[in-house]
Amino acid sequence: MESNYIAISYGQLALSALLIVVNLALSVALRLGLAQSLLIAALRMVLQLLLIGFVLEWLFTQDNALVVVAIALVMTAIAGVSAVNRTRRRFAGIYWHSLLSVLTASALVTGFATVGIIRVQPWYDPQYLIPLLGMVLGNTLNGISLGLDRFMEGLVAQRDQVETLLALGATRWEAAHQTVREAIRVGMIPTINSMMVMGLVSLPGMMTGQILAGANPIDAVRYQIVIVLMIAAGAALGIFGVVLLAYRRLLSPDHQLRLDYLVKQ
């Protein structure tokens, strides 16, 4: 199948801002009070991907692995600290957790599918490396807050349950590997129901832009299938690994519930 596709310029660029007419239309007649939330989601949606492609496009130029890595660790930076962000709950520590969790996830999933399943050469090549890590990124910081989330307010819910099984003699595992095994659940929900659907309901954006692209559509389905285990794995440990660190934080080593270090935002 020839390589080709049908470039988007400016003006068909701005002609597209008239669907976001849909939505503010709704708001008014509906009295949402969305409208100006859209707006300014819309234009910062707009900005954020004009300034990315035009990063994108500068950093595909590059042969220099530190700026690759570099750009990464941004990244990968910014995805822990917005998982911290959408928690309704804070603690000291809670950021280097999200962002150890987000690292660790995404350096071995990504790290395992460019050099060992696709095998790009050089392995820092930046049209591979970043936006399969972005794709991670995006997805694991989604489930990491999920999942912290989750784990935090189950303990403050089950805060009498926990208490009666440590004063019982419970190790701290025994009285809340129930509330971990829920947040880890709650955190893996999304994933799981995206791949159940996923090319029944949905054509998910990677393959849809290859295949747009004019890549052949087997080509475009192989790619995908290994973004989206690798989504699923990235998802997995960054959640498991953010979770483990909050219980190890909020249960003490000597079994007791310290809901004290918990600061409601």
Contents of the next structure:
Amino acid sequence: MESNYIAISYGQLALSALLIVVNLALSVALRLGLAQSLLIAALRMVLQLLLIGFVLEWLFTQDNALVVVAIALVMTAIAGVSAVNRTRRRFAGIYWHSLLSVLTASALVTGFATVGIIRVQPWYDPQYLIPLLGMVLGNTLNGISLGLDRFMEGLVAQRDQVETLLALGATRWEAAHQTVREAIRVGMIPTINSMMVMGLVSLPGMMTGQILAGANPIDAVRYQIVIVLMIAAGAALGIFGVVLLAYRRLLSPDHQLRLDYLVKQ
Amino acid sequence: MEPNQCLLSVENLGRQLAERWLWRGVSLELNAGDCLGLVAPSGAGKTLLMRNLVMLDPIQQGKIRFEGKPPAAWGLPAYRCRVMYVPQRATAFEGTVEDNLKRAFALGIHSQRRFDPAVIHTWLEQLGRSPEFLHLQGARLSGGEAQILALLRALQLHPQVLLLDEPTASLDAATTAQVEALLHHWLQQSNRACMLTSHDAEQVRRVTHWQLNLGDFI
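What would you give as the form predicted in complex with its partner chain, now that the form predicted alone is on the page?
Starting with the chain above, the whole complex follows.
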């Protein structure tokens, strides 16, 4: 296939390293003490992306559903674990809750989009499945982190209110559903915000990429719309799942608030 | 109904913090008409015993029965309506005192009951408060006012056993006497009992019929 975009050579890539000099100069001049972290972060970014470039190149030649699904599962597992790593508190089983929520949400949403909407043949074609899954995972992960963190912090902050309600005869749901709702709402805020200004403030990365690669902008926009809706659905399902699982854990069937399960990081 | 019917019975209750037993082997029977004073030095776990009695914390050892049935058989919300715990630090929800009182009736377990302003007015009068008290903002109540709110919020739900944790700790002497009179009057009605803690030994002697020293169960 002849490409109608300018490929970037390694020499040109090296030239882009000049851009990081801007950050370094600023850090040194203002003594921000960020030079070292900046260098490490930039280096990590370059290595991780080059690595994933090779992996994807190899992956796209694969015609084996098992290999693709295995890679997808690894990506999902990393997302599930990372989501928990950003929370300030933990409880036993929190990683399983996150994994289960990420897996269910991303499988449902990505499955529906590839098989039902885009109708990829075969269904596991890695060129479609992997990038789409990646987009959904990245956003679901953020939502889960925020929602989970907010739920646990909310329970700690409103402990007296929740227990006062329980003591008055409230069921665990009556005592905690406001905290549940608030956590889901907070988890969804970034997704809703970004949808609100999409195209006005931000040109989404995927769409920019497609346009650079020579796609018709209208085609790129259509893809982008599908993806944003996938992201919104994935985040909503993931947050809903993880907050409800955490609710079932931290509010016992005996209608007790079990903050003793929480361990601060 | 027999006059001395046992309402709440506790058998061999124990509470562990980390590896240490705070108290264990606590057994008691609370009969209708009883007012029990729970005494012990601070930090001995009086509050934890009360929280255990309404199962806000899981039971580590021992058995609780209310009218012969364990809490699980009542269902926890139904059990906590009958055995009601009023914590020392009173919590007010958003809104006025009246909103706070009505909040309890929004719970499914109380859906058969209605907020009764007449009863509340009577109690407020007995506590030397004007009906204006109902319109104060819950968030701006003083410690003592919040305790009054918490007490009324519990009383209006007609519990049979009241567990009061330092119910008058933030009240002045006059209001304390009025709360004591209100409780005394409340206990006169059939099939009711009360357990309270107080840092004021004089009050415990004055109000309660018998005492349980948690220090005896270490």
